[in-house]
Every structure is written in C-alpha cells, then in structure tokens.
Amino acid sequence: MIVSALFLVTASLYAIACVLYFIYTLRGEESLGSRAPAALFLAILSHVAFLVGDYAVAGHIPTTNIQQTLAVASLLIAIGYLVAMRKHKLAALGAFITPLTLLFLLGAGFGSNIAQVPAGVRSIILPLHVGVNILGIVAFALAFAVSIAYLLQERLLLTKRLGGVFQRLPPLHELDSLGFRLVTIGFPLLTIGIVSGAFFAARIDEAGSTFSMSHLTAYLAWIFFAAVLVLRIAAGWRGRRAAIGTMLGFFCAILVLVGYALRGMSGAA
C-alpha cells in the first residue's frame, strides 16, 4: 500500500515538473524556471523512496524484472538531466525530458504483472547486461530529447520566429554537440548490451522467435546510432540528419524494451 502511494506521489511530482517546464519554455516565466528543477528534485527523492520500498516489500531488483528496469531508467534520466543542467543552461530542455521520465515510470507501473527473468537464464553476466542497457537507454533518451529540441529550434529559425521559445532553447550548435556526445556515450553501452544479450538468447530455445525480434530491433538501433557517429566523422553528418538518425535509433531501442515486456507478460499468462 505504501509502495503504491509512493508510486502515485512520484508520478504526480514528475507530472508537475513536466507542466512547469512546459509553461516555462512557452512563456519564459523565471519563477517557473526555478520551481521546475525543485519539483523534479522532489520527484527524484520520491522515486528513490519508491524503489527502496518496492525492493523491501517485493524484493524486485533491476536484473530480474523489466518493471524495475524501466523504473531505474526513469530515475537515471531525471538525474542525468539535472547533472547536465549544472554545466549547461538547459532549463527549456526539461519540457522534452520530463515527459520521457514520466512515461518510463508509468511503463513500469503498467508492467506490474510482468514475469521475472527465468532462473535458468540468470548468470553473472546478467547484471552487466541489464546495467549497460539501462545506462545506454538513459543516454539515448537524453539524446532523443535534445534531437527534438534541435528540430524545433531549427524550425523556429527557418520561419524567423526568433523570440520566445527560440530564445530559451540552447543554440543549434550546442544542441548538436550535446546530442553527439550523448550518442557517443550510449553507443558502446548498446554494443556491450547486444553482445551480452546474444549470450542469453543462445540459452533459451523455446522463445527463439521472440528473442530474434528483440535482437532485430536492437541491431537496427545499433545501425542507426553507428551511422550517426560514422557519418558525422566521415561525411560531416550534423544537424537535422544526425537528429533524425538519433530519434530513429531511440525508437528502435524502445521497441526492444517493448519486446521484453510483451515476452514477460506472455510468460506470466
């Protein structure tokens, strides 16, 4: 009961932070620009309490349950954003990042009946596999939000709407550089996740088709992110094309999580 209450409080605080960031980005009210990070920080504290309570009550840990994996990813996205804000003026990006954090948390809530990873599949490599995938998803989620902001900022520039939102979003070159750094961080983590994931797929025969589909989308994500990195170096791929490639890669990465969730629910049925 307490855990459920903490979940609702956490989701509500994230929703409040999302609204505050959105209004700030649209209207530029400085008071909201300071209240939004405070609301997000409170949401993070509540989120930590929820995870601790859930572990104490149910014993769920990220390496055995996709529900907790989503919950931890949600928390780290929020923390990663607040850390980035300490070095850059990224207040307006909260309008793009907090919805992702909230959606990941809600996904964890909807996954309450998802089965845990089968005992026969677990090994010492499993924590590594889950850990690098969580960190990779966090980096790509932040890069996805930055890419959306880039495309919006580019659109405002092309239409010469140079006031309001345009003034509050970071410059295009800063968004492009930040998105590239985030993809650079996430790509090796994704690579390790795919290699370790292949190890677990080889240990399960009866669910081969499901694993093949999950790995197909993972490979597509890897290809998109590899293209963003390689073409940037080899062909000067920047700006809009890099942002679109990053977004496509993130969508594929999300499909991997959806595949795990669907497989878990079918296994629990």
Given for the second form:
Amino acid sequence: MIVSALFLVTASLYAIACVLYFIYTLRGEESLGSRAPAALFLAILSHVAFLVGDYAVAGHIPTTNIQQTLAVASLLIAIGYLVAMRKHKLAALGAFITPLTLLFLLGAGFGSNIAQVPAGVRSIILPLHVGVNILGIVAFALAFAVSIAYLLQERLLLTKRLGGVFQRLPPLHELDSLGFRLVTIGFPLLTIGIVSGAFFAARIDEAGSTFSMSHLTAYLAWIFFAAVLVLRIAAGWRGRRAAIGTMLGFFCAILVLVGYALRGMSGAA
Amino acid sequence: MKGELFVVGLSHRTAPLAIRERLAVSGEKLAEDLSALSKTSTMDEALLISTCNRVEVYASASDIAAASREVRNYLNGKIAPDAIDGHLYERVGTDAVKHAFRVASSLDSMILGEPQILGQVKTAYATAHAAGTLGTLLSRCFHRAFAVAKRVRTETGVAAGTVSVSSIACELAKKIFGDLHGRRVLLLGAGKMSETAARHLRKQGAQLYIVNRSPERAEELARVYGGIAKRMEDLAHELTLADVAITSTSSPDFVITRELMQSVQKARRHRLMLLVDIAVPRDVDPRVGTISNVILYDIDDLEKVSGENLAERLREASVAEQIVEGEVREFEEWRRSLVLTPTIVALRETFQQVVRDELARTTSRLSLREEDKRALERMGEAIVTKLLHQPLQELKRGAEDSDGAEMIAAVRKLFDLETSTSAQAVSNAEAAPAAASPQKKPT
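The form predicted on its own done, now the form predicted together with the partner chain:
Shown next: the complete complex, the earlier chain at its head.
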C-alpha cells in the first residue's frame, strides 16, 4: 500500500519536473522552470524510497523482473542526468530526459510482480546480465535525449531561429561529442548484455522456449550502435547521422524491453 | 550672418536602391559636384554626403527657397527633370542640424548603430573642406555632429548592439562550439569587417589564420592580432583544418563554391564547420549550406539574428535621441550667440560713438581742465552702460530661447546695426569656431 503510494508520488514528481523543464526550456531562467532541478531531486528521493519499499515487500533485490529493472533504470537515468548537469550546462536537456524517466517508471508500474525469471535460468550470471543491461539502457537513454536536443538545435541553427530555446540548449558541438561519449559507454555494456542474454536464451530454449522478437531487436540495436561508432571513425558520420543512428538504436533497445514486458505478462496470464 | 542651414536629400527611408545607386557619387566626382553646386550664387556654404544609403546636400543660404531649388535641380539632373522630387526631403534650421547629428550618430541608418556612416560623413566633410565650401555654420554643425556621434557611441548601447555583424558571428561560433579556446578560425579577406571579427575571436582565445588576396595585408592583420598569414593557394587546405571560417573578400564571384566545400568537407571527415559570409556580393555559394555539418550564415541571416535584440537597441536609441536633442539645443544657443555678440558690440559701439561725438563737440567750446574732461567722459560711459544695462540683459536672456533671434533682429533694425562692425565680428568668430563654445555666454 505504502509502496504503491510512493510509486504514485514519484511518478507525479517526475511529471512535475518534466513540465517545469519544458517551461524552463521555452521561457528561461526567470520563469517557474528554474524550480525544475529541485522537483527532479525530490522525485529521485521519493523514487529511492519506493525502491527500498519494494525491496522490503519482495524480500529480494528488485531486479528479477522486467518491471523492477525499468524502475531501477529510470532512477539511474535521473541521477545520471543530475550528476552530469552539475558539470556541464545542461539544464535545458531536462526537458528531454525527464519524459524518459517518467515513461520507464510508468512501464515499471504496468502490472507488478509478474514475469519472474524462470527458476531454471537463475545463475550467478543473471545479476551481471541485468546489471550491464540496466547501465547500458541508462547510457543509451541519455544519448537518446542528447540526440533529440542535437537535432532540434541543428534545426534551429539551419532555419536561423536563434531565439531563447537555441540559447538555452547546449552548443551543437558539445551535444555531438556528449552523445558520442554516451554511446561509447553504452556499447560495450550492450555487447556484454547480449552475449550473456544469448547464454540464457540457450538455457530457455532447452526449457522449450523459442527464438523471440526481443532477440532480433536486441541484435538490431547492437547493429545501430555499432554503426554509429564505426561509421563515425571510418567515414566521419557525425552530427545528424550519428544522432539519428543513436535514436534508432535506442528505439530497438526499448522494443527489447517492451518485448520482455509483454512476454512476461502473457507468461503470467 | 543672415544665412540659414538646410538639407535636401534622399535616403533608404524615402527612395529605393534603384534610385539611390544612380545618384551616388564618390571620390573626385564628389568634389567636382560640390564645387559646381557651390558656384551657384544662391548658396553660402555646401556639403555633399553620398553613401549607398543616402545622398544629401547640406548648405546655408539667405534665400533658402532659391538654394533648395538649385539643389533639387542638381539631384534631378542625374536622372530626369522632376524624376525624384517625390523621394526628396527637406529640413531647415534646427531640423537640419538635428538631421545632421542623427545621420552622423547612425540613428538614421538602415542598420541602427552601424559604424561606417561616421567615416562617410567625415569624408564628406574633408572633401567640402578641401573644396573650400565650408563656412562658420556648416563647419560648426559638423564638428558638433562628430562629437555627438562619439557621445552616442560611448554613452549608449546603440553601437554595442551591432558591434556588428562580426560580433554576432563570434557569438554564433560560441553557441556552436562552446568554448572557442584553441579553435581554429580562418579569416578569408582582410577588410575592415575581418578586423573587428579578428579582435572578437582573439579575445575568446581562438587561433587566427588569415588568407587574403594581397599577402601583405594578411601579414599586417596577422601581426596586429597575433594570427598566422597563409597564402591564397592554401585556401582548401586551411578550410579543411578550420572550425570557423569568416569570409569578407571583395570578389564578385563565389570564392567558396559548392564543389570546393564538398571536397573540403570530405577531407574534414564531416566535422562540424561554421561558415560566416559577411561579404556583399557573397563569397560563399548558398548551396554550401546544404552540405552535411556545414552551418552557413550570410550577412542577411546575421542581420536577421541581430534584429532579435532590436527592442534593446531601440531603447538605447531613445537615449541617443535625447543626447541629440540636447546637442541641438546647444548648437542653437551658439547659433544665436553668434549673432548676439556682434549685436551687443555694435550696439555699445554706436551709443559710445554718440557720447564721444557729443562730448568732443561740447568740450571743444569750453575750456576745461584735463581732469574735468576725463570726469565728463566717465560720466558719458556710465550713462551708456546704465542705459544699455536692461536691454542687454534682455538680449542675453533672449539668446537662450527661440524668441531671441527675433529680438536681436529688431534691435539691429532699430539701431541700424547692419554695418561693417558686425561683419567684422562674424569673421572673427569664423576664424576660431572651436573657441566659441556654446556653453560660454558671450558678454
């Protein structure tokens, strides 16, 4: 009961932070939007409390099903952003990141305590598999937000509209290199995640399951991110192309998660 | 000093470019036209300003209607009789002075606060000075105009707004690359614009590379701003290495073509590049802007961008207008004092002459001691001083407001002062216009 109340509070706080970040991006420092980081901080506190509560109820580290994974990833995205913001001037990026944290969290609340990992699959590799995948998805989510900001910023520059929004978003070049750095971090994590996932898939196959859409989209995501990295180095694909590649990769990674969530639900049904 | 100032002309506000460019004169033609104009008997003084945005004749004359007709004929003569009458404006007296001040301060410019106009007005002044067509009124008027322009530039943010196009280019580079420290900036063309751009960019810590048609000029700019001069043949190579390029050559054709930039961008591995083209006509093919990761801004784009803080500059402009108003008032005071001083001198001289004449006539018939004679002379002077005290006070007070001119004219008429003495005083004032500060009330 308390846990689901905390969930609602957290989600509301993320929603408020999201709205405030949008106001900030559109209106600037003088507006209500300057309260956005504070709202986000409160949301994070509430989020931590929610996870602790969830842990207390479940009695185990809450990463054994996809919903819990999403909830943790959502928290890490928010924390990762707040930490990064202290170093760079990224306030306007909040408008692209907070919707993601909110969506992840809502995904987590989408039917709880279902889709437990089949008992036969549990092994010491499981925490590794889940851990790297969470960190990977966090890096890609941030890269995705940065890429959206890049495309918007480039659009404003090319159409010569250098108003407030342009002024508040980070410099184009910084967005490009930040996105690249995040993909560079996420890619090895994704690789490990896929390899360890293949290992489980083999075990599940033995247990009677079949090759699923999730595997396909995971490989697609890997291919997109690999292309972003390799083409940047080999053919100088940066800027818009890199941003679009990053977004496609993240989209595939999300499909993997959605696939798992759906399968978990049908498994529970 | 019966002449009055006036200006007849047209500008970007009243006439399209097609007409302005047919009227524009420069260099030797300017001096020729000016002396032809001033030879007409109607004008005492004349000054001709001709830029791509305005053609104006400033003059002083006693018969303004006749002189103005003369100027209109001259301007129309360049196209067809009466062709441009509809585009011409005319300002007389205080309004003409105000107009001159506003033009020199760039308050009447197409781009508010742009710095070039002052140089152009100074050239016009120098040309008129060399041609000998300037007198007291015009030289004073334009000396003050230069001072007003300086005040407007230093005391208001009007000029700061435009600091021009080159600083906007610099801001843009910062918003694209973040820190400009160590960024490689290529200046193509070493004109005035490049110089301001160089100064701004250098301040931000950028490395400057300068390519120019004349290598000497590139070397010079490189020396002054701590950059490195490169040869024109190295252009493609320099473009490959640069993060930002600012072009301002006077070439009539594109210097950076689409083909050149495509191969350059390939060699750069599509690294982000900002190209700012501040040349007219343009140096960079506009299609270059469609190449990936190339951001191209031309002068129109920059002006459009600068327009976004137009409100701020308009506010500053109203401060500038107040400066102009104040200076116009001071000029008018000076203008009246110019007539007042000789009037006072002449009035006093006339009265004293009467006393002297009468004393001489009387004392020659009486046998008086030297002492008594001097006492009588002193008495005569005292009478003059006392009689004139009130009228002179009134005249001086009158010089501070606009009714003064009428009062002075009345006094001159009443006492028939239009004599050689006043002409003398005027030519004195003319000899040292700077000394006759408008703040100093003549006594």
